[in-house]
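What follows is one chain in structure tokens, specifically the form predicted on its own.
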Amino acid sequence: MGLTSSHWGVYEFVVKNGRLSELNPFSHDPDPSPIGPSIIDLLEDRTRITKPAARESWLDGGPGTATHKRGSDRFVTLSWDEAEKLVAKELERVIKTKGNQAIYAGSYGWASAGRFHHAQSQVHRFLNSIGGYTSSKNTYSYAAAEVIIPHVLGGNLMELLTLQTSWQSVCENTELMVAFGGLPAFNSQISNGGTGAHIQRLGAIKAAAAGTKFVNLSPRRSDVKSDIDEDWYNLRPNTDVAVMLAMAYHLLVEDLHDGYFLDKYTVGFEIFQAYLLGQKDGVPKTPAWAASISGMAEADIISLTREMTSKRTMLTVSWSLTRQQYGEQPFWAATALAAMLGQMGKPGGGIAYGYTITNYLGNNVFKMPYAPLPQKKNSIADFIPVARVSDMLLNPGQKFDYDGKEYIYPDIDLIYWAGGNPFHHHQNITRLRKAWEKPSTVIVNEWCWNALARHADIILPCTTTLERQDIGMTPRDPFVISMDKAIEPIGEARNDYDIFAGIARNLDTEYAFTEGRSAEDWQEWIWEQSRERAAKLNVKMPDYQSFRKTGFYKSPELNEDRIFLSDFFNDPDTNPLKTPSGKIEIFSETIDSFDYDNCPGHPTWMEPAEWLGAKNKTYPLHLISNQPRTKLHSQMDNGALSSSIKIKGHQPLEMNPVDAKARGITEGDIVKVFNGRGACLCGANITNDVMPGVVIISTGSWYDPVDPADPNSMCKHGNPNVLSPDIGTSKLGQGPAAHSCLAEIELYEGPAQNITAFNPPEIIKKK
């Protein structure tokens, strides 16, 4: 018996003989997820990477030798003393002809939820101690939020959220909750750095019993419909922001806004008012111009307005809609609606960014300053906006804006890829598996025989969670867990640091890495860090054995609700916020001096490429592609969780019974989904809860291409990403946008097509 922790919830852990037999939920864990179970059939299972290993060509031919083969070459086993020095050379290669700036670390994903073994922390921290590396910057979750927000309400969004409005302050106060892009409440599983109990679900549904109203606007109904009642309103996607200009403008033409909320606390509001009745483009943004554009009705649109000020009211943004095209103006744009309302810093009033879309938000807990793995200095300034990474490979050399400022993409020789998947989270597969062809070589630290690993050129077999001791710690929840080692590794994995120390070793670096301690020196450190600078706040935490004997510490709880933007609210003036102004910018100067033509000072409906409006689109319906429900983004897909809702081995695809039935497709049947990008395969599943025009497939299926070889082969399997537009959001934010898509969807007649994506890629041994 043993404890474990993950970033879909806390576990204990059953042996036998020496192998996993049971993950039960953790005894304080009101609302465990089902996900982490499904984990124990796949330590052993046949994708399980147990070797070192390299690509043949590659390793044949030497770096740069056909690159287009990654995907569909074989793979030559190899020690781990020879993989070793093979990765050490190349990096000594690279680094002496080219500069420590062409090797890309983005190394984004969420591969532990241990504070030690954190496979970016450690993947950075390796490079650093070796002479730095190009990085990137934000996420693909909300990166367009990450630099707007910023200029808005000033501050870091991460910080932000952790301060958003407690559930109970909801509980008690919020009258009204409008929620723009639902509540998807299955992605209240998932917690990024773990999860001890779950809380969003259970907080609607408190919240909705105590009183509280759902508003849904969303093309797709809400995942708590079977736990609240809530009203649904269909808005055509990325239309958004033109239903919240339609309302601030009916709160201004009816003088249902607070001016004495704007006028203390904001700035160039009457540059945004002279946009709203139109009087710089010519166009008033009634509800009326805005019916047209969302299909929402004009007079629900009104009757929601007023209900909205007659009511304390929650607005909250999905983060899913900054991830379209222009998506730095829905949030901006509810936070310009929230201070016209006037309740910003009140209890269960005000805006909240995305409410059930994780665990941690609105999770009122004590904020403890736990000390991470120190990463280094990194020596090297280069970086790209963590979703241009196509962009970055196939243009060296171009200039690019991020943020009000010039950039040039680095000529990036050498991956290295520790945690995560791009093959999973980046648009335009197609795109970027030729972008993948131009780096001379790719090294992947991973566990599993996913499509990274396959596109690799060395890879280095990397331990799971529960092969290992570490510590899961994060400030966003209150639950800390000793992390128990459950088995020994499978095969030949090691964990990221003893990786990094074999290859920092084979550099003479081996100190710089390690600074001579151990894993367990290494969490020993951390937790004797984050115990003195807890006890600056006058928290004792237990001593380092005590806590690995009990298995887990709590902090302490926190003795009031917290309130988004309170202190600012009480007084502006002692806490004024940290933009330019002190105050929310409803017009940004700064913004505005940047001159983009695709992000203007202040909130803006734009019309994007990809829409249902879109006047002679090549493509009638438009794909949405959220995140799953049975698995954290791909991970665990080869899971029995997973694929016990696929449809003959596809991904689901929701689509509505009218679209269906134009198409002569019925519940079960075999779909093709294409655009002018790429095309996929899934299994039908029709249904109400989605509105016509619309269809929705999760990510996380497993790339698998009819021909390996070819970039341009459909994905048998159901990866949306085949078919969105790798495209930045704008700008300033350069995010992704992949919810600004279309697509067309008939029967599909072909072969049948047997799903090859958990299959091993043929491995031999060394000649």
Ligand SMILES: Nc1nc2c(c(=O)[nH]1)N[C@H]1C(S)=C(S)[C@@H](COP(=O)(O)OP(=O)(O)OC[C@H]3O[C@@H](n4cnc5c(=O)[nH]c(N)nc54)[C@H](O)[C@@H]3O)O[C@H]1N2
Given for the second form:
Amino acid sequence: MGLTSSHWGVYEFVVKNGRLSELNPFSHDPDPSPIGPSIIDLLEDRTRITKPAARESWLDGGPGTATHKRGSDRFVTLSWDEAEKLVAKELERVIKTKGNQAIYAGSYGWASAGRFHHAQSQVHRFLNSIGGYTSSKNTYSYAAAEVIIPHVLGGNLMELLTLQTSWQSVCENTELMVAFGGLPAFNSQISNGGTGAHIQRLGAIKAAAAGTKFVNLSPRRSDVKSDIDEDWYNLRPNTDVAVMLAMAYHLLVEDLHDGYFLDKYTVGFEIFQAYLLGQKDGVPKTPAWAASISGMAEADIISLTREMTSKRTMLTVSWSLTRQQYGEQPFWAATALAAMLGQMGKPGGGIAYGYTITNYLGNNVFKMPYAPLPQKKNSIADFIPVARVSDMLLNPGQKFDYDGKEYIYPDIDLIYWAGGNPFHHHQNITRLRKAWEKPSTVIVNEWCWNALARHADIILPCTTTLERQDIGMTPRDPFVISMDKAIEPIGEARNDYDIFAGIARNLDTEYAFTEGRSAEDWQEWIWEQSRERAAKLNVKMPDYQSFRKTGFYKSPELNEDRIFLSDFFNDPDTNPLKTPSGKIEIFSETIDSFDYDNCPGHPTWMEPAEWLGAKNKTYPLHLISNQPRTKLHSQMDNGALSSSIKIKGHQPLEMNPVDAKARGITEGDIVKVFNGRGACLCGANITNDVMPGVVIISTGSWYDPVDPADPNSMCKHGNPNVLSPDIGTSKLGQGPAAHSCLAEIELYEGPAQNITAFNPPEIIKKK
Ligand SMILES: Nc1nc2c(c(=O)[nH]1)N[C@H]1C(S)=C(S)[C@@H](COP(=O)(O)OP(=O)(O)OC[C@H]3O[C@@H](n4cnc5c(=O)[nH]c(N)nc54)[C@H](O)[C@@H]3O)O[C@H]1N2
Ligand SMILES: Nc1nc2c(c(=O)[nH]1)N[C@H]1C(S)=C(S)[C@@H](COP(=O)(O)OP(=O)(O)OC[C@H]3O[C@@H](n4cnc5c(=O)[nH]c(N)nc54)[C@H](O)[C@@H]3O)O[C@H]1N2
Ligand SMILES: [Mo]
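Starting from the form predicted on its own, produce the coordinates for the form predicted in complex with the ligand.
The complete assembly is shown below, putting the previous chain first.
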């Protein structure tokens, strides 16, 4: 018995005869997620990587050999001693001949919860101790918002997200919640760094019971629909900005906007107003105009706008809206709309960036100053906006724009990845595979043979959280968990920390990396540092041994409800925003000065390249790839819960009966989804929960090309990233734009395709 913590929750484990036999929900979790127990069958599954290994051609011919065979080559097992030496030698070669900037180790991804054994922290600390690496900025979740929101509201988006109005305040005060992108309650199973108590779904249910009305503007119904009533308005994907602008227009011409709020708390409204009225481009942003773009009825836009002015209204915008072309605009337009409504900073009113999208939004947690594992300083300045990875690999030396400045893509010769899966997260996998052929060497720490592991030259098997002791600690959740080691490492798997310490030993830099501390020493160090920092805020944390004995620590409750932007609202002179004007920037002189054609100085409707209203639509259906409800991204795709919803092994695809009928498709049929970038097979799930013209494939099915040697090959499993476009949101944010994607679907009548993604690659012993 002991506790383990993951992004999807805390569980009590039971071990029998050295094997994990049960994961039971944490007794303090009111709404536990069913995702956790999937790990039980996977720890010793055939997908487990049990020995270090190298790609055969790379081992035979040296760095750079037959890089097109990544993904189809055989692997040769190595001893740890051989693997450490190979990696050390290769790092030395690249650093000596090309420089540290030739190492790309952004290593984006969700790795494991657990403060110390956090793979990215480990790989970054290790590389910083040998001269640094080319890094990445921002996330795949909401990169466009991370760049635009600091210009509009000041500060840092991740920080602002922890300050969102609490569910309690919503429950007590919000009469109307208007959710762009709906309330994807299944998404709230997750929170980065750990989730002791799931509160989102219950928050929405409680608010509904207290009288909050929920309105969902989205191509898909909310997952909470079975728990709460919602008014659902269909909206074509990528058209929210048009609807938001029309709402703003209606407020303006009907004189329903809050002029006092705009004067006191915002700058630049006049310029936005001129745009709304069409004084600049001759196009007034009327409800009729927005109706023609979005498909939402003009009368509905008008009546909902009126209702918003007559009620305490909270707007919430899903992060998915940022993962589309011009993804900066929806968050900016929604913020401008909320400002015109004049309820920002008031209890239950204003704006939130994504209720139910992860568990921590609005959870009213005291912000504890927990210490991280220090990553040391990176001496290399080169970086990319995270989703520009293929661009970088394909175009070394080329210039790129980002947030007002011009930068140059470095020439990458070695990739090191630990704790993320680019063959899950990146768009246009065919293009990624071609880009991935460029560097001489790819080194990966992984625990399972997913597509990333198969595309490595050197693969180093790591442990899972259940095979090591750690601390589950994040300021976003009230519970800090003493994570116990449940079982011994499987095969020859090692903790990422020990992997890097071993390589460092071969580079004579071990002390710089470990500072002479064991993993346990570091955990105690992190605890003690956190305890000291907390003491400065008059919060008493127990000593390390008591914490380990009790099993968890709960941070103090907040005595009052958090209300987003209330300090600014109550006293804007004393508490100005961290924007150039100190106010909400509806027009940003800074952004305007960048002179970007795809991100002007105020919220703007721009027609995406791929959307349902395009004049020359290349394909007739809009494909959304949302988050999977049965897992976190690609993690545990082969587990029991994820497998339980697959259709003959294929990823389900949601489509409306109208679109299915037009194509002769019935429930459970295998369908081929395709566009100019690629194709995949899915199982049809026909449902009225998605609007006509839109189809949905949740992400996370392991990439499974029919011919692994051919980057253009169809994915027989159903990974939507063979279809999604690899374009930046704009020159400002350069975020991913997975949701701007058209495709067509047909009944698949070819030979039945067995899923082979979960068969490990061919592994041989050294000759
Ligand atoms: N089409 C489309 N694509 C998307 C999205 C979308 O909406 N549509 N969403 C995007 C979003 S929001 C995100 S955040 C990304 C997510 O993308 P990722 O975070 O890259 O996806 P994960 O599958 O969570 O990858 C985590 C990897 O870490 C490994 N891992 C787990 N524990 C450890 C450990 O202890 N050590 C090491 N070394 N490795 C470990 C897991 O096995 C897994 O391969 O995907 C993005 N991609
Ligand atoms: N179970 C589970 N939960 C997760 C994750 C997971 O992998 N599994 N991943 C986590 C991560 S890393 C993140 S970043 C968050 C992401 O959270 P989100 O970005 O909010 O999640 P998505 O599921 O991609 O999208 C939510 C809904 O947005 C709607 N939508 C899509 N495009 C549009 C549009 O153009 N307009 C409107 N109005 N609606 C649109 C669709 O109805 C879709 O179902 O989820 C987190 N939660
Ligand atoms: Mo994300």
